[in-house]
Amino acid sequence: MALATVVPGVAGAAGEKLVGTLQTSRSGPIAGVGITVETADGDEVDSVETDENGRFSVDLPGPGQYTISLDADALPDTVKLGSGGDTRTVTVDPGRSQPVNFGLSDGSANSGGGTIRAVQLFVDGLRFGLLIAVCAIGLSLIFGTTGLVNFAHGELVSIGAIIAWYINVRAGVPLIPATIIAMVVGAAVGALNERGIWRPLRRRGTGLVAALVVSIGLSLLLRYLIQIVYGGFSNPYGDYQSQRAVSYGAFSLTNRSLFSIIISVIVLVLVAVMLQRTRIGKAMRAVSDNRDLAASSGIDVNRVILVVWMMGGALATLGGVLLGLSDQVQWDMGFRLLLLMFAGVTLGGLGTAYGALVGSVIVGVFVQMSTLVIPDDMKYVGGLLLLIVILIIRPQGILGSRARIG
């Protein structure tokens, strides 16, 4: 786990620039590291070295897409590159000083022995699990109310994160209001999915297997449409990038990671209160338990399903933004999270919102804690293995009912 951060430098004169600062919590600023910038065509723009404060700044010939490479051999022996490697591809808007982030680790996250590292990994896993839960609750409710296994749900995560990025970076709107706007758009995309595709298919009596195949095709269509529009690169948000990890004794977190946990908990509590206390929440639970009985009781099933889709789209957008804050915004970020969402939903119990929460947190913690014994590159495999073991012991999931599965 990389605790070191790369902090954007201060923008200078007008014009396009790439800026950043190499530093870690233990070693401080890292000077003398080569930074090379190339255009999308592979032409070198400039090569610079970080100064005594670890900062670098590269003037650009204009807006566009650029690739930034870091000379990893020039890093101190105690500093290692984190996830993402030694290159970054970013898009620079006209007149913008674009921050560039390289994840670095100086070993401070693991100082103090294996027990301290386990605590750090547990906290990281809790944050990751809560993020998965925010994205997965909509997926679980959609299955509960319609029986649809929606393979296109990951694309709702990507769409939400990318819309927030455009509003934040291209339009210059602060990230918090940009996220709220993106959540509204995400809810609208969810409603469009329901009204334009799934409701007509239900009216025609389309079977669940056929609907599953449609969702796979929709996932492929949306994923590569996103790649065409957004591109195959990764970009950070314009806000909350210049943060260093704060030590809390046995573990460390950046402020954005801490607030990611707080926001996730608040949102999940609000969802739970909505399901338990409000009329629409009780209607969702009734439709999930028995759609025909709910309809005969006077509940407008189509309206309930529409609200579920809108809520699922909004929550997927929020989860995408939180994921983009930690891993940057990428065209396939939702697809890469999809299997873990399915693992959390299935582990907790298909069709139950509380099951999605419990299962997602377990998967997130297990994925991070598994790196104590397996390489980081294989940690997602650990989450899927946990899913297999639990389903062998309890096929309906932790909070699921046999009636729902059977």
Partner chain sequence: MSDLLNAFAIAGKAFFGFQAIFFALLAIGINIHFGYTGLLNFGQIAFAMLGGFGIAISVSQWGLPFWVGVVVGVAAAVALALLLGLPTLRLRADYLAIVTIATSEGLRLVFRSVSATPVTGGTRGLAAFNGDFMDLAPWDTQHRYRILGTTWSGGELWVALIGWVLVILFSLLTWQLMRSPWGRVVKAIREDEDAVRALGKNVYAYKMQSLVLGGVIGAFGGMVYAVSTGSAIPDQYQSANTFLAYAALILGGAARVLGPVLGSMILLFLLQFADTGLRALISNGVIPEGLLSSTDVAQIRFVLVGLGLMLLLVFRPQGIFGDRREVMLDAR
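Only the largest set of C-alpha atoms that superpose within 1.5 Å between the two forms is called the rigid core. Note that the structure is predicted; figures quoted are calculated from it, not measured. Numbering follows the first chain given and starts at 1. Compared with the form predicted in complex with the partner chain:
- With the core held fixed, P375 shows a CA shift below 2 Å between the two forms.
- Relative to the superposed core, A72 undergoes a Cα shift of 2 Å or more between the two forms.
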Given for the second form:
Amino acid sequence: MALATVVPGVAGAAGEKLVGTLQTSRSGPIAGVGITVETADGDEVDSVETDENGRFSVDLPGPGQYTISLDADALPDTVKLGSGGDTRTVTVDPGRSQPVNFGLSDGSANSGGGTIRAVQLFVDGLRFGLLIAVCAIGLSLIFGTTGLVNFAHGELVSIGAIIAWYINVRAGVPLIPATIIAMVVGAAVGALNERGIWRPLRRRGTGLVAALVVSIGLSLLLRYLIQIVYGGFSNPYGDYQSQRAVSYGAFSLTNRSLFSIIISVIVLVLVAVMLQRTRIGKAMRAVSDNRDLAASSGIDVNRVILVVWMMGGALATLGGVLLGLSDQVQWDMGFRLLLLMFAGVTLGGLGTAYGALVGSVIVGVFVQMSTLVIPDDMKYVGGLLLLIVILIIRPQGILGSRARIG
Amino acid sequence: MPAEPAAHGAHAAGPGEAAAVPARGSGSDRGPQRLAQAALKDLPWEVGVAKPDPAIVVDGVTRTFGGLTAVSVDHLEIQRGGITGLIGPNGAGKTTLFNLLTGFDQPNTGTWSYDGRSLGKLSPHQVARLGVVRTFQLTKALSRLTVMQNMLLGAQQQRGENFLSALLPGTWRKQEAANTEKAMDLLRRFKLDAKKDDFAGILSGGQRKLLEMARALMSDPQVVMLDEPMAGVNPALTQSLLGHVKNLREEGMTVIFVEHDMDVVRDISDWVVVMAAGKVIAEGPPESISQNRAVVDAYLGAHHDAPLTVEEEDRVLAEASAAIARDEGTDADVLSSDRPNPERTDR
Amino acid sequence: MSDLLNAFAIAGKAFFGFQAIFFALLAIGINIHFGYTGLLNFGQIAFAMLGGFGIAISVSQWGLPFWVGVVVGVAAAVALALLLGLPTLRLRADYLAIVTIATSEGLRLVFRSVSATPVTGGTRGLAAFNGDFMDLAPWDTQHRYRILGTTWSGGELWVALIGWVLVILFSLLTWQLMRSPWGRVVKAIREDEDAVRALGKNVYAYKMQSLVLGGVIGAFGGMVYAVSTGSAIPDQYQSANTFLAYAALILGGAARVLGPVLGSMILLFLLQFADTGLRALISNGVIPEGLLSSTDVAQIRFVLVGLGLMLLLVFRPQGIFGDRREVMLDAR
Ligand SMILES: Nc1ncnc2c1ncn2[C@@H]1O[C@H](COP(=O)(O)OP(=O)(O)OP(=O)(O)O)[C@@H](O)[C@H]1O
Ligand SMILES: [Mg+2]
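Which structure goes with the form predicted in complex with the partner chain, now that we have seen the form predicted on its own?
Below, the chain from earlier opens the complete complex, with every other chain and molecule after it.
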């Protein structure tokens, strides 16, 4: 792993603070580096050193803008500062424990050369793309079966990840059983969505555009409700955090990333088998294909849609946990992923499950690989650009088909 | 390619004469109906036959959806000033052909032209501006516009439709008043004048068909393409719609319409084109069609649910057996075939 | 009780304040896009961002006069509309929604990125560019005035005055356009664009004109916001603002000239009233601290907006002032 990761510590009680962890995958945590925080006016707030886990935490007098700098001389020789230098300026919101990322790198990228970095990014992108696919299949199937473009799907991801976090960190259940419990809850949340909102709306004959705007309202409602309940922090799960990357020749991966890939692939294969072989899977495809025809041939359309929602909820939860493992759990993590999910689903053609898979993987790989040419903080922009370019060439998506006229 | 009108069979009325009929108020006995019928009278009943004065010429147009060939028309000419009925079982490709001709869909191959002008690269609004307007099988009434606004939308070359002139009402008031006048005329003819200030969304299905047709006529079109104008319209209204379609011909317009009801087709069309599985399998005057073996096969062989009533089906069957009997006797009149290609190269 | 009255007064200020103007201008633009033309533009905030930064960058980075900044902002909005419209206006409504929101998020990410910092100021944004504008005020912008129990600075009043003039001008423009044949074509496109094509109208060109017009109005909204806060920060231009503007539009009634204006005023009034009221209730101990802390109040606003948006669309899609009959005809 060539890129440095900075893992902010678990947020403490009330009060604003700056937190972060200095480590790179080769060197592991870096202890004893001086960190100085100043206010916008240049008054020093505090000066600390990172602990043996590479962590630091500075309490602040209040919200506002701060400059944080690190003592670059204290870094090991192999570790280099990123393009941002040794100083960061951050704005801290009230009550927030603001993570700070110094973007350290351990030089392995340069020593390994461009192709190695490309391979590494490709594998990372694959992990990310598969994760997007796990989240997005529900989105795509919901669109296919009901025509709804669900802007609240990101919140299913956040809710799932956060429920798993509560079960894991607060209740002390190991992450794997916690995830399984959370997936059950996620399925229930999906079912609640369908039974509480969308089925009644379909019965009222609400138009698709109106439904789309309703889903935006729901997304706002849920997102900020989550922020009230969970808070604005970003927190890691309790397990599998302090892993070092294992080298596989051309690339290296932490075990949790490796398992993220394996789990995603298994789940996606299972979904594909289900769609192809099982009764309910075939029914889903039939309803996607032509709802009226499916209804008239004796399929209970509402039941199929309910199952799609439950499946979508459970898969979004799983995807959320995988995302939380790599990027920490945050209140708006799902919303930020939503656009990439849309990109993936749209690329593949709205409504086709396999399209969602292909499109998501392309988006994930593209987003990661684009950092070869564009700065890291603009990588999502690359994914969104890809979406627009593909839509110009193929307005119906990669696997989608054109609607008829007249 | 026989794109130019062939001379044979066109002796009754010169093509120029047919085209020169004034647009309105022709009540004389040498009206356009006679002209078109006379012009078409002596044509052979074969697929791809050249018309004396074609308005639209289609050449080698194909359109596939995945593995399905929805349209594959080798050669087709539409007589100017006549009513051409386009029939065929469900899924024959009639609507797709309309979509192609009016620029709503792009073909895989082929060219087509209107008045000798190729339409291949044009977008739908450009086709419409040339005077070729269409209606849709699934009626497109603009629900949250009033009936009058629907009508006014049909008028062409409105100054007020330009963004900047829109801001200066003085530049378009007069034209708007004239258009409103014209729209009222048409609405009265289509018995919709009482509804002029209602939202189009509250009209009944049949009234929407009428409105769509009237709206298309606001643009003073040369060619009108109607996709099942009578579908879902009650018999009384059908009669009045039929009257309107005939009127269009009296006004010198070229009409192409898709219809499943054979009685209607027989009643008003000068020429009938039959499509099945994307191909034109037969064409000829209405009376030729029910004698045509390919047509009967297409209708009865293919599983379809066109609105053939029991009586109609009986009749088609009877006609079919009559045709077969005659075939065995004379082997004459049934000219069309499933394989139009070799025939066309003959000519 | 006095708390509540106070909350009412502060909310009353919100009724006329720069935020109401900001959302009114965003919503007037969205009304042209969505209400009249049927374009599902969820990237309206990007136009506002370009408007705000057009002034900010021109004045504080390039040292140009204020009015040139306004021109730059408008030009940037036009350019964005053209770039966005070129590929997307041929797309289905739902694809358009996705592409526009993606564009606005993408643009914000670019503006706040490290590489853009030399131009946009990155996450810190830009400040100190509204001096020229404030100098134009005919009264003392530093002086504080009391109006109906609320305090306004001279600068706030000046921004509000110009802002409302803009709102009125753009409302008049919308009114004139929508009663012209141009407006008829645009409304017909909302109903069924294929039918309009078949009648010989260049649908693509009309959609583009509508997108540009609504986008430019949104850019003016962003300018009002930037000038009145005196700073332009990329993270102020979050997509949630687009959704708030949609809520305002639907509240007031889409496809009505005054719908977006009244909707924004009412929305801002309600939000501010809920905000101040809730804070008062919490500090009075009426709402126990354990249930809701005063830091949560900012989030509660969005929760309420989300809930309101859903309930409105389900139970009163025509908005407060709309005509239900008309909405029921909506077949989409
Ligand atoms: N956009 C499309 N995508 C895929 N297949 C299509 C599309 N449009 C049409 N088809 C297929 O092309 C064939 C011809 O369709 P078309 O609508 O032209 O038939 P039609 O002759 O108008 O039938 P009807 O009399 O029922 O209206 C049908 O099999 C239809 O399923
Ligand atoms: Mg058809």
